[in-house]
Amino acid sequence: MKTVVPPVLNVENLEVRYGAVVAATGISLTVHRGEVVALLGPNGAGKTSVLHAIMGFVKPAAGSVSFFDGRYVHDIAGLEAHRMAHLGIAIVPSAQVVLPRMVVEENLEVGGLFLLHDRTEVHRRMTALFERFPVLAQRRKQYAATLSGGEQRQLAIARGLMAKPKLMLLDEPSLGLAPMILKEIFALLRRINREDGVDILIVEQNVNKALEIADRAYVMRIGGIDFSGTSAEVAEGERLKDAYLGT
């Protein structure tokens, strides 16, 4: 008989509110493993609002939020953040991504210090990311706050990758990058899945972008799910247009 992996991420009838207000509500999606799975929709879908849910800085109002780590099935729904990474889920938010009056490499040990008590460890992977990622490796030494928009994504990518985790979820990772620098991040992001085994969940605004590196990808349009499928059928489709014209 054919053992049933559970999905990495599982999401169900999940209901995120503001007070009285509801933001999202019947919200089911899953990550596999192996997967890069976007969350679309136009501004004030609540994508955002599903994805901080996930991400513990909400608690659901309803629903279930669990994650698989490759022996046993965990309820996250409301977990904080730190919990979170010890399960070995990354988190990297659209705002205040990085700590900005700490050099490149004290925010890498911020990531994995807490995790990886072993300072040689520590030294090993943040040796191994700056193989990953140059730029960062010739300002290691910088502050921060001096960096490039670009380089502030990458450090706050580099340093969710200290901890080893095996799913990372990402808000808006193109917020306020120039085309150049955003080509280079979703592609950085599509090797971090295929080479390093990260599974994704990844909010977005720039539609194209996401498509193009997530195997599927969920629509949202005023509070709810509208439609998913493959990349290349949401791509397609009408009813992409649709959700984003509000016809």
Ligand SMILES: Nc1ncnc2c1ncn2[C@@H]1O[C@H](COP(=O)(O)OP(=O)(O)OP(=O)(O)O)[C@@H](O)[C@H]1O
Contents of the next structure:
Amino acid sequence: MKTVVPPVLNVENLEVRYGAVVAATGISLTVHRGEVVALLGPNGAGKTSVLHAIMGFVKPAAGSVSFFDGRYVHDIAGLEAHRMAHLGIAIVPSAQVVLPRMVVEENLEVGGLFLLHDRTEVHRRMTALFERFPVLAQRRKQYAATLSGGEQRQLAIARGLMAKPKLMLLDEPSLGLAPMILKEIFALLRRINREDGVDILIVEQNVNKALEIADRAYVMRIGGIDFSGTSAEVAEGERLKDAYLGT
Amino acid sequence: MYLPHLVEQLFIGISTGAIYAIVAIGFNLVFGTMNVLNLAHGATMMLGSYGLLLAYYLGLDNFWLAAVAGIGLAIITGLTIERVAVRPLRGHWWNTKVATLGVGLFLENLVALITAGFPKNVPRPFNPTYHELFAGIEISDVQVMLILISISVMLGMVAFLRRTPAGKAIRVLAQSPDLARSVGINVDRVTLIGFGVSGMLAGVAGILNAMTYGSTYPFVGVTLGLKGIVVLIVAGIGNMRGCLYVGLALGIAETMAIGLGGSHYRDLIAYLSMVLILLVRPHGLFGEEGRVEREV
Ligand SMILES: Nc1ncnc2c1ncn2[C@@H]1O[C@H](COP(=O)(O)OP(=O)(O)OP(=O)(O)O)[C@@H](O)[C@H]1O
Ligand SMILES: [Mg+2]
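For comparison with the form predicted alone, would you give the structure of this protein in the form predicted together with this ligand?
After this comes the whole thing, all chains and molecules, with the earlier chain placed first.
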């Protein structure tokens, strides 16, 4: 007998609009337990819009989104973002990733303060994450605005991990990072997935890096999904190039 | 003007300046964080002082309890403004300004109508007695109390914003509404709390002002509110400590101007200094460049 485990994230026929502008339409994608899934595509394809609609930053114009928290399947399309956070979804945005006028320590604390509801648990998580991110521990009293790009990205990821999310949405974590740091961050993401059991949906411009850590990938052209497959399939096919060249 | 008089003026300047600072901090709490210039803030101050009077009128014969009632009325006003004039217009910068201005004018004219517009005497907690500090310099105990209350209110605000979850939520919201949501902050609720706290500050300022002059009137919040906005803009939006320094400086400058030249120089000082400082530093004395563009 086989029990069917629902996908952690199931998006069906999602449409995102800004007034009259349709940023993405007919988007269907899934993230299963244990997976890293990449969402790729050229600039302006609508990747960020899809991520923001899943998180609740923008209300989907159509379609359904469901989230499985390990026990229940929640219909989350149109929920406000803070409710998503309470269900166990974290997001690391591509721009303004940290709270510039708070010190590193407080940036981290804030990631758990409103979700864990127990100060001792917040402090336990902070200690654990500072052990895991020694760079941040060294800079705990420094304002987040003074961190380097790579450090800020790490801080945003650490903040996202504070409340032990089940699903993490990442928007271009490679943005503006030097190759060495980039390697470190991607290794970290893989560990987060394997060791902490956080499922990941990652939007990336750095296709090679993303396909290295992803199990599967979806490739968008302008406004919709072009094709999908395992990372190996996507990496080998000619269609990837076509999607980026718009042919 | 001889020295003792100058020092006495300095004390008066500090206590009025502290009120300006509290007004500015009240503005800043909703402007610097929720991006709403609440033009009913002055009317909320006015209601704080009339709430105190109303409590007396209804038979509560204790200054401090009546003051608490006045502050309570101001808090309720702040909460109501959020629900009626801000939340339905969320994100529409001009509309919230017009709506809060409308609410403010309505409240001021309503009170003017009910009270026939005359200034009303406000009871004092005790009659001021003057103590000689040194060399003929006198200070009244009411003044000392005003200064102490103002200092405690400001320290309390700093502690609230730095230490409590609600205060931290307000600071996160000020930096990024989306990040606030993504860490589980209910933005609607925190906005409401911000307006409540801002209303409380307005109530405190209105009552301290009434204690200073021993009276209040329906349009007391108009000038006081303008001064608060002057202080906020000169200090630089988003900067609490800046509000304190600039508020005190304005209060001192004003009383010195009165002492030296007469009371019609008072407002001239306020508005002229604002123009001059902004010519030199468009983002305010303590403001960060880029912040205004980003948040307005
Ligand atoms: N707030 C907005 N208002 C109006 N249009 C928007 C808004 N945000 C995005 N768009 C439009 O929606 C489309 C998709 O944008 P989106 O940011 O989702 O693309 P993206 O795939 O993330 O691009 P990039 O790789 O450059 O980040 C674009 O045409 C963009 O101009
Ligand atoms: Mg994007």
